[in-house]
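Next up: just one chain, as structure tokens, the form predicted on its own.
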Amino acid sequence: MPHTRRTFEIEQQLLVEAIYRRYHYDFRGYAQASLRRRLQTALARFNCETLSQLQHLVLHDAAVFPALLQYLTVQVSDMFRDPEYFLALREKVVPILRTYPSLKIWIAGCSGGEEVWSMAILLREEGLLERSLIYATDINASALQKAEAGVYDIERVPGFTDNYTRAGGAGSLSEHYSAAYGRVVFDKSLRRHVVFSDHSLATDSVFAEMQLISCRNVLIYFERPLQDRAVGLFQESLCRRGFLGLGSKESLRFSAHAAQFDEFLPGERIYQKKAQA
């Protein structure tokens, strides 16, 4: 019988349910079309012709799931990605953050850590890092390890540097890393202000009161109910008048929680929780 698209969809639903029941990773609310593309790529990696075969491996070989997780989660980021966003944080949000005696900042879905290190550098240059604690979370353990290491191929540095400059960098990005053997490693003193932790926007709850949450290019991979759950977590976690930053293609416009936020900088997708929310 030919392997039709409908068959693939059924197998995909069964695989996602199996992953949830076996490993408690919940991809049921993820955008199914995006998941389908990533699973189609994964089939070749695991020498499987069908998702049913892949499901068998996932259920009976515990070593397979961590490898499959690399396909199920998107690991694309950059230092000071969308420089205009970081410039807006520096010029418009930081002056307000200065009014707090201490700061808690949540980078949700931190991937390989590029945005975490970018935020730490920005805070250091603005004199806020010493009173800040950055929570960097993701569901991918390998991504968290990479993020915590802060090691990147040196070929990426020109792009990092260009973004840093366009984001209003106060000095030289090279002041924050050392280079050796074709790689750069970011200053470990930045690391002292970061907590890296496993956290799922699909299943976990809030864990602290934040002044700023940055969750960019994550909601686009969720279906609407899961998007609403994630934004609800952010709304619950933010202090009154706290800030939420989203990706350039993301918006609260159709969110169930849109009424709880003001559009602080609409062009940069930076929102502010209302005082009475």
Contents of the next structure:
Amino acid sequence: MPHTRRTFEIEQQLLVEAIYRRYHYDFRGYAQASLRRRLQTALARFNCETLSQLQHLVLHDAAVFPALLQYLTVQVSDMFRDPEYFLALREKVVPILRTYPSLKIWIAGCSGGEEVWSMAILLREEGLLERSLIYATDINASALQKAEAGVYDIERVPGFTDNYTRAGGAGSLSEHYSAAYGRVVFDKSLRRHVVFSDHSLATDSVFAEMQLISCRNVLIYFERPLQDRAVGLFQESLCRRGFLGLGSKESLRFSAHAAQFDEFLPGERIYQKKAQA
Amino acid sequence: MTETAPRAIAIGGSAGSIEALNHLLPALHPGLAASVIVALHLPREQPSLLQSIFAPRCALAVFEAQDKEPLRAGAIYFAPPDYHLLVDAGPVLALSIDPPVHFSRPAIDVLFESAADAYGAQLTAVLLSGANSDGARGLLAVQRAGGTTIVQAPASAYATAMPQAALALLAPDHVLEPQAMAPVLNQLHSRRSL
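So that was the form predicted on its own. Now I'd like the form predicted together with the partner chain, please.
Time for the whole complex; same chain goes first.
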């Protein structure tokens, strides 16, 4: 039924445009196939037959958009996801970070915050947290709230702990959280070094000079021009020889900014900004 | 010369499907006029060995899928563990870490449905052995988009649930043992059929 498919495509473009004009959230440069999947799931949730009906709701009922946003942006993550990445940060990047008097680190697209707390714990164990400030940004306000709360179901802790150990964890993960009522909450002492902030890689600009930026499994949701915009922001934001970490299946190979980075640890997708870039 | 529409073969499988792939992939012709995109349920924690297992045995080039990689005819792409693999306009490969579907990431439904959107009638989808119902809905989407559907004959499958779930949902174009699949695919996607 190519006709139906084409109609869905048209409606998808119109809906994304409507969201941008009405709410200034810009999904126009997002990869189409996964966006289409999420919108198909959302249709059922909002009892709509078509995206045109959903667009009507989004434009005329202000309560609908925040709910729809959860379908458009929420990703699942894990603490110390891809433990080899955190192990590489610990063993190969931290020794260089140690040479800076103060550190600014940006977790771009932090979603539910798992990576933020992983990074804070790693820095604490390496004795760097006291001189570090972590900027955790996302476009989804409710994800940011969740990230800032640092509260997770206790069922997830065994997985977190396993990753933590494989990531070279120096002690025990349980030193960094307290457990109650089936949940764990990460330490307030970690939180003092994190700033949570609304920021869009699609529409906002650079806000500080960073030594390390970690943006994992975010660029896969962008089409090439938006990927280029985001990597351009990272390039601008990083200090000379600053580090950029990507997801395990992402690369700068196709990026317009590839020439401005060295492959510091290609296997772990850790790049270093060139001195003259 | 007129522009030829890109063509693809999407393959999904779970428990017991590597054995089926062993019959299927090495028997594909080197001149195949389609990209071959494979999503198998794999353990999340380990790197996939599929590329190293199949590369030496196949006439076609074998890759692990990379995000935004343009699809080439005559190449085989495997979904990496713990990522969904989709086809986006281009056609290019696209990865996502959206929640698992049927407890699986990669999920076969995700691959088949996106490939059906991207390729329409130029797609052939093959569902192999497996122990859950992933792939059935995807196969239906392929059929509705005008593509060709192939299901492994349950009697030849190590785990029959997946082929049977598909057969309960739709009447596929072919129900085949693994040994019989490559000849059909070679025929469907030979250079001449363009």
